[in-house]
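Below you'll find only one chain, the form predicted alone, shown as structure tokens.
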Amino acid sequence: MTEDVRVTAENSSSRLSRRGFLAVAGAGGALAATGAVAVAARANNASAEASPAEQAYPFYGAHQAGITTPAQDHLHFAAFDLTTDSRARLISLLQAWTIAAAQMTQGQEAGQAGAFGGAYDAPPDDTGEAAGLPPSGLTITIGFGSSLFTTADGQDRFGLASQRPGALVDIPHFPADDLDPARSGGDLCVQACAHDPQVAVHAIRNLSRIAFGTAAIRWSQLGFGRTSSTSASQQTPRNMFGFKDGTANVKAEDTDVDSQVWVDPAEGPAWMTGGSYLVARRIQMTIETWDRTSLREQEAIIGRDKRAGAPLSGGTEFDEPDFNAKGRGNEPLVAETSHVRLAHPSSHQGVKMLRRGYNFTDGNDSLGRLDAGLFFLAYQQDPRTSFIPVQTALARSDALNEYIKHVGSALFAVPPGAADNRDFIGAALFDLGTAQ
């Protein structure tokens, strides 16, 4: 699009141009672009040998960070709720929420001036508690949930239901699903991870700021401890259950992440080309009976040697399972109901996730068990194929399913990256829909 086009809510037919925005009015819209220059060229320059307190990567790109990123320490997961119906205010948001995303993930503060630079007698730009703190490896991730399309009730309130992709289909309802409504769903989403606790937070703390009077955070989720490995440079970690976990998942290296992770061209909607499709799931796990449990038998419910996390059948942890092989009694060694042989590519036709959970701990309940669990997060080139019949599968017949309950369940569309500091999350989407 070659004309620039202020968008305000008084012209909220205009379509938007994608060379133009940093003109809107709004949160972060006076952002000017010289900023936003400094932070791609500091993103460009990011040592690949940084700690990972210092290290920095790019917020612009071809796909959002955060999805092949090496996974990082902890997590701050966030969905909203928009309180608004106008598009243009939409539109402002996800301009306002890039630049502070772009800003945030160099170490530097949200807004122009800051947490100590701007007005005396105005609030901050920024809240202050990540000043002097790295980088940290920050990534922040934007989704858009089914319910911004259409809602459950029908409305198109941003003239956006056409652009639906097929593949952001409502998640069916599993056997033994007890979700709770004000866990699950959403209209937007925003994954923050880091190495520092503190910085992820502070990334959703000002994204919600920046969003007040257009969205309101639905539900939220803090993560320690990730349970996954998205590159085969990372050991394989272990979740609340003790066990490696994913190890049968695509990484970032792999040949196949193209044809397993990004949506292609001819999967379609065009805008979401080079996207992804994000599963996040809320697992709340009964640790207290899991812990009472012997560990042959935590052995077979999983199917993997618990010290190694190499398959019951033998082998190291990245041996493919023999699922043909026996023991005594001629029984599976990998039994037929464990957790790996139902989730096991092999058994869905070679799909795969990339996988990027995080182990969670909210206190306790009021019997005084803890309220833990995983924090399964995946990323998928299509939840029909992938998610969905693995989840049919695991709900089913899995053993495990003794010891977990579904208590939380969202997908969303996750865009292609910003390209450069004249574009936006979600660019496209609105430049194929017709201003509303």
Second form
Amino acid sequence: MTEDVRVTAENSSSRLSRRGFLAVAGAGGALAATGAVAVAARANNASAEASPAEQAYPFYGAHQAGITTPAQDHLHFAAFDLTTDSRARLISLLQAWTIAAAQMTQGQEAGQAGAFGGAYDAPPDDTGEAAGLPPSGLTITIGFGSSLFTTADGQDRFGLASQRPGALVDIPHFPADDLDPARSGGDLCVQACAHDPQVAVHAIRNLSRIAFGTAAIRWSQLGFGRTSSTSASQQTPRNMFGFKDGTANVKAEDTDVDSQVWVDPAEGPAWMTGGSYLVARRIQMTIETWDRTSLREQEAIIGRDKRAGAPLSGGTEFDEPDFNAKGRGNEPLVAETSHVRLAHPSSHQGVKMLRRGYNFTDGNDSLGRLDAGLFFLAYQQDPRTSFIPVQTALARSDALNEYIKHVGSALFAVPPGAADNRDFIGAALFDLGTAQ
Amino acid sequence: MKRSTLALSAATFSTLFLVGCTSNATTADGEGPIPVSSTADTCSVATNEAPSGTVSFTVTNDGNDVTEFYLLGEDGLRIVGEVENIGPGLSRDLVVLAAPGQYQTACKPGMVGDGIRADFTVTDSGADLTPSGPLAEQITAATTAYTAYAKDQAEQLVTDTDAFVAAYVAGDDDLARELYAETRMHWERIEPIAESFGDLDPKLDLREADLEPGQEWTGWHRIEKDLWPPAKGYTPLTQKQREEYSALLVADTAELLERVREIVITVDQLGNGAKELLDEVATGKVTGEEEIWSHTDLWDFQANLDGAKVMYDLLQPVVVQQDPELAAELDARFAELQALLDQYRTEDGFVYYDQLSKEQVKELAVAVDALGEPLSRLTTTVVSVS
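Switch from the form predicted alone to the form predicted in complex with its partner chain and give that structure.
Okay, now the whole complex, with that chain kicking things off.
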């Protein structure tokens, strides 16, 4: 099975570009003319778009893309549960995902025959809805949940228990957590980010199709409007509370990416060198009551000026907050229970996370209120020293807790990147298990 | 700021919305907020004159110290409006309702001393401004009356808690269950006041889901779970534990009363309190999360509504004068929500929350939001008077 996939990989040099499809079709001859025209029209529209749409990030590399990559505008995130106990099938899935991800991130159609080719009496390899669309900065990032290594009842389904990293802990229950098991956990995760939501959804759709029989989606989340900038070249966006979010985020250009984001090789395990840990939390916001709150209170809760994003101690957005600055009545300008103070690296021995969250609005709840919030995504070197202590402090005292509720939670080990199309994401994990 | 603007706003929006529009307007022709720059030794106000009505300033701190900005009466003592705690580099708006006359502006860099002052004139635009003297008195009367109400509720809470605890300790669970919701209503009516004591609130009213690791669960909801135990996997409290949790509840409630006796309520607490009570309903009661074992959420719902209504009623004469449309809307929304809630009254109180249909819960939630939104404008409406 493994070999089959590798053969496919090599054959995939005859790649079908979504944009270059016409040339291929022309060479192939007799396709329905109307279909080809339609594709051509869409391709032309797309080419008139701004350059971010044309951006294609390399899939292969030392680190997986989609972490320090400048945050794209749209997200489709999916957690999968394996429906098999077969180690070989798991490996095949990761190989097939690697190849398909490499194709799609380059703006190519998934599979050998793409969206429109192949046997007429067989379904097309690629589902087709992204045909004609540019790469759109798509990144696909794959991670492993703790249940891949050991299930809740202690089973070691794939002979990987001994490889479970110490940092891949079970996230503790925080006060006021209201987690829905159906929106939490998962054996595997795939984060697809793109400038075009259709391209992100196309990626998850095709990867989940490839997984049928081996893994099934446990939960998924669509996100719009990045809430973090991961590059100094990006403007700080706003979250659903209307505040600039993630101003103090780790950025790709920062010197501390190595010490805050990537796994410390000395810490191990070896298969995680070049990897990172991803915390995902679905944070629901009660935006209706928030919207009725005075600007004074909103700013006091966050600890920042709403308009400019500057800390209430003064300065501009990127100035560090001065937690000692006092105002009237000798009260601190940045309140003790404000979000910015409790979450600030200076309150946590300098630890930072690379946040990559997205706003979401999944329709409405049964009370007629928007089901909206922040899908928090944060990459870090070790959640035991970053997310967990930070969230412990926030859950205890954050003034924002009155307006938010954590309803989903997951932690994934995100392995290093794959070197090329002979490698696959997570290969080192299996090499250590048994000789291949 | 112009009479026409005011008239339009009165016809369509409340004062707050007018303020919102004004502060977003551009300042090119002097129509929008008046820019003020505060530095270590200057306080430059872009103009020293404005027409009467709503007057807005956008105060920018161009100095290195925290600053404040005041609009003072002609005597330089009476504070018409102020913004404080403006950090270096930040801007904040001050919006006041100003009658024609002489005023002083003052920046106070470093938040000490008399500040850097200048004269400011409000010309007569013809805008209809309500005199503030009698209103100020009405507000004082409202806060005094509310302080008395809060004490009375706390006293009743102490008395009823004693009776509830007596039944619970004696093992008369039927009676304890009967008294539970009625007793808690006294707490729920003054919840924003009770919650302002950050150490007592968790001891008395913490829900199991909100426990921190290692934190001991005490108070009302601990006993609630024992009186309405889950079907499976629950170990009832021993007699000794019942006595311990009861003694704590009594002691903490007595402490609450002591503190409520000391408090002085301000007008903004009154305005915010009403909104907070509706927020309590919106986030805790309407979702059925507050009384997860007893399902007596509608009692709490009613009590929160009672508390908000008391606060509003005390301020209502002021609101009628300041913003009659808001008063009319609030009167109608309060009545609507109460009528809806009345449908669920029974001989013993209310229907249990788990017996409501999804549609009924949604109807309640929609009515809560319909009242909560205009209620959030109460504070600005009454604070602009004082």
